[in-house]
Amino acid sequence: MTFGYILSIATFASIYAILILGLNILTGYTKQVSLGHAAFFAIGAYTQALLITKAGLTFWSALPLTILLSMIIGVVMGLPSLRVSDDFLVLTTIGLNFIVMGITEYFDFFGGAMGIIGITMPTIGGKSIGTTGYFLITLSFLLLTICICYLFSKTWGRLAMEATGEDEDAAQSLGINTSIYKMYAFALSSTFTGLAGVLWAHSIGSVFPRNFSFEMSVLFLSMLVFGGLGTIRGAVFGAFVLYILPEFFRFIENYRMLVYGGMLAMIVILQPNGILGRGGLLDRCILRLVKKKAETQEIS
């Protein structure tokens, strides 16, 4: 593997980690399962692409507008969650995914099936930052997202979201406005996912409707479940591992997805809380070490 190839993989893995951190707020905290998150991903990517290619804005001037629009659309798309839940919400998010795909594919304003090309790399001082510079920017946004998610995890908002996800009626009896916190979850989730879409569009240099298919939404949810629902470490771990892992199976090109799918199924069956989730493999190892240390101290 060349350095450029490794850098490219690390860049995309970082982008997906930002997206999964956003999905974790929605699904990990409020338990609102989304199988249409590729729609929010597409909104961020297409908005940025249109602002760059048609409005003539730069990466830096278009970025805040794209994030703001992603948040607003996320809230609008989250309105159905106030009326439906569980399986019906899953079906609703799937429908949203296909609606966004249909709009981008069949309306010429969005480039149709030919997509939008010519999305250039960001520039600093009039010079393109290049692959290495773009990786550093992506990594910086990932670290910023992790910091924001960590700070949010220490607030009342996260507790209210988790209470809403565990038992909505009980949360309402405690005075929690569950509708508001559902909207907060959709707003924050779509904001981070829109940011991931922006970074992805510039890294690829083009966007096409088929880049945001239902299969991508399934992949995103798989990353979160694999790493561990409701945890920051699980979201980042799941994104990196499930993006990088297929690259190691390129030597069995015709069977690598079979091996990848089998490994994922085993993890879900054996580790339902995820590898790094609460009560997962890491938590059990830490608990075992603490217990062993305590027993050693008692003996001594």
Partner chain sequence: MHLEIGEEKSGNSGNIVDVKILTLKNVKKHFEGLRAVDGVDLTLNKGEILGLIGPNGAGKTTLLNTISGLLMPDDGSIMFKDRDITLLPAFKRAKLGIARTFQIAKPFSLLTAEENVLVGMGCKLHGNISSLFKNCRKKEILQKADEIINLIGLSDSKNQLASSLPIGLLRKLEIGRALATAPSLLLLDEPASGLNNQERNELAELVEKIRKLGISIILIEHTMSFVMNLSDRIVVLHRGNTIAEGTPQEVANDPLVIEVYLGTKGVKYAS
Second form
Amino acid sequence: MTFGYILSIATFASIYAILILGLNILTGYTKQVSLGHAAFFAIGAYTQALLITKAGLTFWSALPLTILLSMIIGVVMGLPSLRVSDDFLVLTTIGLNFIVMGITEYFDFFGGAMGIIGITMPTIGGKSIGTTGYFLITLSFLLLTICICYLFSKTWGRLAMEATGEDEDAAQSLGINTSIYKMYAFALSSTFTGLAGVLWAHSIGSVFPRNFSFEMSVLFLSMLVFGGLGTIRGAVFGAFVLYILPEFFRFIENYRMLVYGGMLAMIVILQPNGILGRGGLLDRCILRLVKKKAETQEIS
Amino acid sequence: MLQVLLDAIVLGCSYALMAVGLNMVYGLLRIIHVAHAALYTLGAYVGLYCLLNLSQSLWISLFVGALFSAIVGVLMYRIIYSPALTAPRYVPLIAGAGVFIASQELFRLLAGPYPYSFDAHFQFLSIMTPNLRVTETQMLMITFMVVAFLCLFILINKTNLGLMWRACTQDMELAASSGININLIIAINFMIGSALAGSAGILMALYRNSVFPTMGAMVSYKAFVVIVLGGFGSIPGAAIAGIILAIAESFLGMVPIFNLPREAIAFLVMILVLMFKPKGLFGR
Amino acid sequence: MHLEIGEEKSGNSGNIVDVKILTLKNVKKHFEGLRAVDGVDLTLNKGEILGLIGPNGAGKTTLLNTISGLLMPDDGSIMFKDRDITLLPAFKRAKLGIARTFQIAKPFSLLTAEENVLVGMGCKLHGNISSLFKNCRKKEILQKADEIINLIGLSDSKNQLASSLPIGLLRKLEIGRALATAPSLLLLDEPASGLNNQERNELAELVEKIRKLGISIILIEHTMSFVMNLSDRIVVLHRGNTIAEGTPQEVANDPLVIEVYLGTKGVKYAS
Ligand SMILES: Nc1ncnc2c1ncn2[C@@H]1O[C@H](COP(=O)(O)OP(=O)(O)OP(=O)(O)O)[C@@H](O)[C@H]1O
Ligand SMILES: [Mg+2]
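Could the form predicted in complex with the partner chain be shown next, to go alongside the form predicted alone?
In what comes next, the whole complex appears, and the chain from above leads the way.
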């Protein structure tokens, strides 16, 4: 296993962690399950790709524009959630995934099925930064995202989002305008997911419609549910474990979607709060240990 | 023109047969049964296996395929849905999506990624005139769908079982407290819906002459659209909407500006409908 | 205890002031032909506890929902503190000072008890874009939350997830969460259901304390002793209409009320 290989795995794992942190705001906090998050990912990646290859911008000059656009399109794509909820919203997100994929595939402007190639690595001071430099950039963005998410988890906004997700009636009766918070969640979520798309586009160097399929959306949701809905640690953990494990155990590679799919079903039924979520597997183990300790102390 | 319409109707039959199972589950449990697509593919593979190894008869393979789908459908309910009924609503949904993805892989691993052809010889009616050709397969599909829906209609509206089923869709707890064995009703519900999905899989395999691991995906996405158009939980709605969707797709696809992929168009229509009528076009 | 709940604290706390805080005029709510609430008139004075009783399906919860704004009335008007709130959505009414609990407890189960209370404390700020940036775990805010948690007697389990709390504590938590919004009107929908005797007594004490803070209360309850002891005035609802109104004494002796109650009880016992 070469250094370069490990570096590329670490880069992609960090990118996915950013994406899952974004998904966490939407699905972990406001419980708006998205089975179409690859669409938000695609919007970040494609916007950046177009700005770089067609408008001739650089990584740094295109980045803010892409993020802004991701946020705006995210809110527009979130509008249906004001009318429909629960299962119907999930169908809507699946639909958005197919629509975005269809649009990128069938319009020449987006490169069609051939995609867009030639998305160059960012430069600093005129020099290309290479894979190590790019990993460091990705890692800093991940750390920045974690910081923002951590600070956000301490705000009134997060409380209001979680309240909205758990029970809209109760939330409303405590002064929460649930529609607004659903939109805020879409905006924040698509911002981070768009950022992940940008980073992804540069590290691959090209974007193709099939990179953003429904299967990817299922993978993203698996990562979040596996780690634990509604927690930062769970989101990062889920992204890293589910991305890295198959890379190291190549024999899994062939069964990847089988494992993901099966695990998604099992985890969500047996352990709806994931491995590291609140009241999840780890929490319960700790609770049990603490209790045992207390008991043994009582006896002695 | 007539030929296009006819082909669309045949396609619509498969949508309708899939959507009906989805809608039966939704009507009873309020779950969108994403894993339903797996049963469609399963039916086709089992039917094919039967045809190649057991008997040359299409009828037997149709029966065995449907039976297998029915059994697996009930197992699916017991294993993934019944433990998740009291959980938050996203739990059964995500679990279903997981099973759906896993099943596609399973078919690929067991049978290989390449399509098999589905050659069955059978005798049935056909119409062959210069301007309209209805092949035996098409005739069979249309007949199957009409008969299936008629049986379902009679079962639901004229039998005791149907009465109990309707009671369960109204209020499960009330039905249980008035002595109806709801577990049995749910099992039968899954059995019928799954058998229809399995048969739809076999019939489409016959029609397209191919069986492949992801064959269930497209038709099940269409089935989602169909239940939105036809109204959640409404069985006649599913039948009508299935055929309407197939016709709309076929004719819209001929208009140059709508050269988006068919599923993108279908989902676009679905989202628009949901925006204006969140309970579906013919929903109550 | 120096709680600052309730906007206007009356000097002689606990006494009813003859100021109308809530006025319902001819409020109707129909569900496809079913007249759940069918033209109810109701007034509530400041500092008063109004008991709302009636047999199952009388329309009590529906009436409460129209007051809190989760349901819009089909007809009639609702005035709150001289302001017509008939068409206001629920979250705006909450900001004006109407808080409530639910018949089937609706805690935010993945939040801790403390965070549940904090959600209520953010009432005035919620919806504002600045809520996305403002820290809710500042010392003075947590202190205030602690006061409420102490008041409802949940200090031992404030860091537990609400999903792990027993029903007795959940009922209290819901009240605490509602109190945290600094309401002037509190709507309680069967707060004592599912509680044992001791818990019920604690709850009664809590309600008394809340009244002393100058908060007006509408209390729906099936347990007669509970509601009769606490209420200043009682309104009896039957098939969406008020059939009696008065002091607990008067209502208890009202022949119509007795008939409605005995009637339904008779049916209950027979089945
Ligand atoms: N959303 C709704 N849709 C249709 N009917 C409803 C709805 N909510 C309540 N009802 C009906 O309205 C009537 C009044 O219900 P409500 O819940 O207000 O009664 P209640 O007095 O609170 O009874 P309980 O003591 O059992 O809580 C009942 O017959 C009920 O079935
Ligand atoms: Mg009630």
